[in-house]
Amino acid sequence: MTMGAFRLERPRSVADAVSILAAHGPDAMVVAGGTDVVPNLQMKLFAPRVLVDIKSLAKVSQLAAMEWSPENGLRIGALATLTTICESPLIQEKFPVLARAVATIAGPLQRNMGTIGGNLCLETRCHWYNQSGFWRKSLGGCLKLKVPDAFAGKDGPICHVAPGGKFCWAAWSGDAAPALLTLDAELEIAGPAGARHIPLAQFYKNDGMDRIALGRDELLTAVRVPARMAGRRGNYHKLRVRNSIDYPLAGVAVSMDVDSRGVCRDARLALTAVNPAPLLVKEAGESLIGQAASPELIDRVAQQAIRTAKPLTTSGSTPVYRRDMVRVFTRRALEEAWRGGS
């Protein structure tokens, strides 16, 4: 489990770290946290030359900074702990559907390391994927790899969850952006022509390979919520195979806004590791506005999360239980929702 050689740069600003990662190319890499870069790499699923390692521009920028205002909203910066957003008074209270998301990443070690940002970038999933380079070889790798693999020397040809296919499944498996998704988040991004922003639910392409709209010379900087999705009800329910650590098997965020009456007056639900990007359920608002709580309702959006999720073969569950856990999870955020408990 040890890593291949690498240059290491520590960028002292945000325009030098994208200055690096212009000049370097796809030979580059950005590590934070490192809780999922470093991994990948004794995996030896990346070869960078260049790694940039950011986490010390929190001290020199505004990266790990977390700032409310009820005219701008909330804006976290990309370097903020997750221990920091889940522990939050502030994201407990006014986006409760983010801290519940936030504080099922990982364990707690993971969590004091790992970053929003790098969350909101992880790898895609996969059985066939995730494993060591003596595992891949017996297979002939796989399609992921975007570069060649150390072991067998050459991509693999095919994906072997679906085989018949050139398509990459790799499941994405992070927890946050579901929870952001439901509280229609936009990106912040520094590249070398400057910041640009994009909304989350675009900046994830459903494809296994090609997974986020982040370019080579690119660095996410802050994640942006409107002041409109404060206050919210939302939960998040996550199957996964230890409780105490791993990646999501499948999961489900809502947020709902709900009047004294129990009428939904908006409401969004997202889903995550059952597909190649975290995906709103669109149809779910639809149903859900100007509805009161019914278990007819309840059931008809449940079936819609169904059909938004492919989850295909992996470790740990078969698809048929993972969409029955979606269904589950989906009557369970809503009712809880409607009920303002989590």
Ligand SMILES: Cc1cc2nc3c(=O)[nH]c(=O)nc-3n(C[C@H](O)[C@H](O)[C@H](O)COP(=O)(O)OP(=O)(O)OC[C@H]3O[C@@H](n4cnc5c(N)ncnc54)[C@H](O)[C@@H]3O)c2cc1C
Second form
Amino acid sequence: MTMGAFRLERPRSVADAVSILAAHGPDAMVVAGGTDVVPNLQMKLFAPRVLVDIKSLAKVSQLAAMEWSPENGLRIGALATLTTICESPLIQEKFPVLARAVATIAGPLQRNMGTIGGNLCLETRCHWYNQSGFWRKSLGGCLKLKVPDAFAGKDGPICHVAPGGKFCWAAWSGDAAPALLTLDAELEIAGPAGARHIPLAQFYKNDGMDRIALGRDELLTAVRVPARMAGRRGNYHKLRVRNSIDYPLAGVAVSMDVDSRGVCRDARLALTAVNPAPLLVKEAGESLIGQAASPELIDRVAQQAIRTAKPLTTSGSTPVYRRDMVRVFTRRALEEAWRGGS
Ligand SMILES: Cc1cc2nc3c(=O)[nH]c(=O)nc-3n(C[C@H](O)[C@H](O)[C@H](O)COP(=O)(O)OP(=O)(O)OC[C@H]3O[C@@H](n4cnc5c(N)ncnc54)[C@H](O)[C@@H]3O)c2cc1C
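Next, give the form predicted in complex with this ligand, keeping in mind that what was shown is the form predicted on its own.
Complete assembly follows, chain above in first position.
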């Protein structure tokens, strides 16, 4: 569990960070809170020659700031810690789905160190990938992690989850992304050509290896939520082995706008940990708009959520149980939203 050698760079500005990333290409890796990067380096899942520590930018930029206005909505800098977000009275009041999802991430120590930017750029996870080098080598590696020299005279790497295919099913295992998808969030990204914006829903590629639409020379700088999403009812339900700390095995986020007669004006539902990306269940929104609560409607939406979820084998649970929990969580989250509780 020792880390390989690397050079640590501490950029003085966002532009400086981007030029260091551009200069080193695939040899460089960003580290923010380090709560995911450091364990992964210790397990030798990757070996960057240069680590770009962006935590220092919190002091010289708006990267850790959180701003809200009724005109411009919410902007959270990529270096805002998870604790700052889930303990913020503003987020709890205006964006309860986000406060609740972030409060379930890891344990208090990781939430104090971990940042929202790191959470949205997390590596995908898999039972056969997140293991020691010894364990992985005995299997001969996999599509996501190729072990050098392990294949002399044999076939190349395979996916141990779905051995017949050439697709990597490592699961998206972050909790903030599904909540932010239900809030129609957008990302701010800095790169050599300046800043760009991308809807969060387009950021995830649903590919366990090539997980996010972020160039090697780009830095996530902020996430924005439109003002029109403030005040929506919302909730997040998560399945994990130990409630005190573990990554999700399945998660369902719901945000809903309900009128005084109990009719849904707008709703969004998103899943995590059951595909290589966090995904919106598009049909769910279509089914719910203009409807009042009924057991039949809630069952129909729960079925739509199950059809989107494609959990495969992992440790700690079975695909059948995880899909079933997606159904249970969808029902619970919708019933709560309609009852008015967040
Ligand atoms: C025991 C344990 C339990 C955990 N449980 C959970 C859990 O339940 N749910 C969950 O969601 N996570 C969990 N995590 C993972 C982690 O703690 C959080 O996801 C955290 O938010 C990651 O943020 P970080 O700043 O530490 O990211 P880092 O580890 O610094 O980085 C994570 C990834 O994001 C990239 N990155 C970071 N910031 C940027 C940026 N601004 N621009 C571009 N790329 C960037 C890094 O290069 C890296 O690939 C757990 C971790 C541990 C150790």
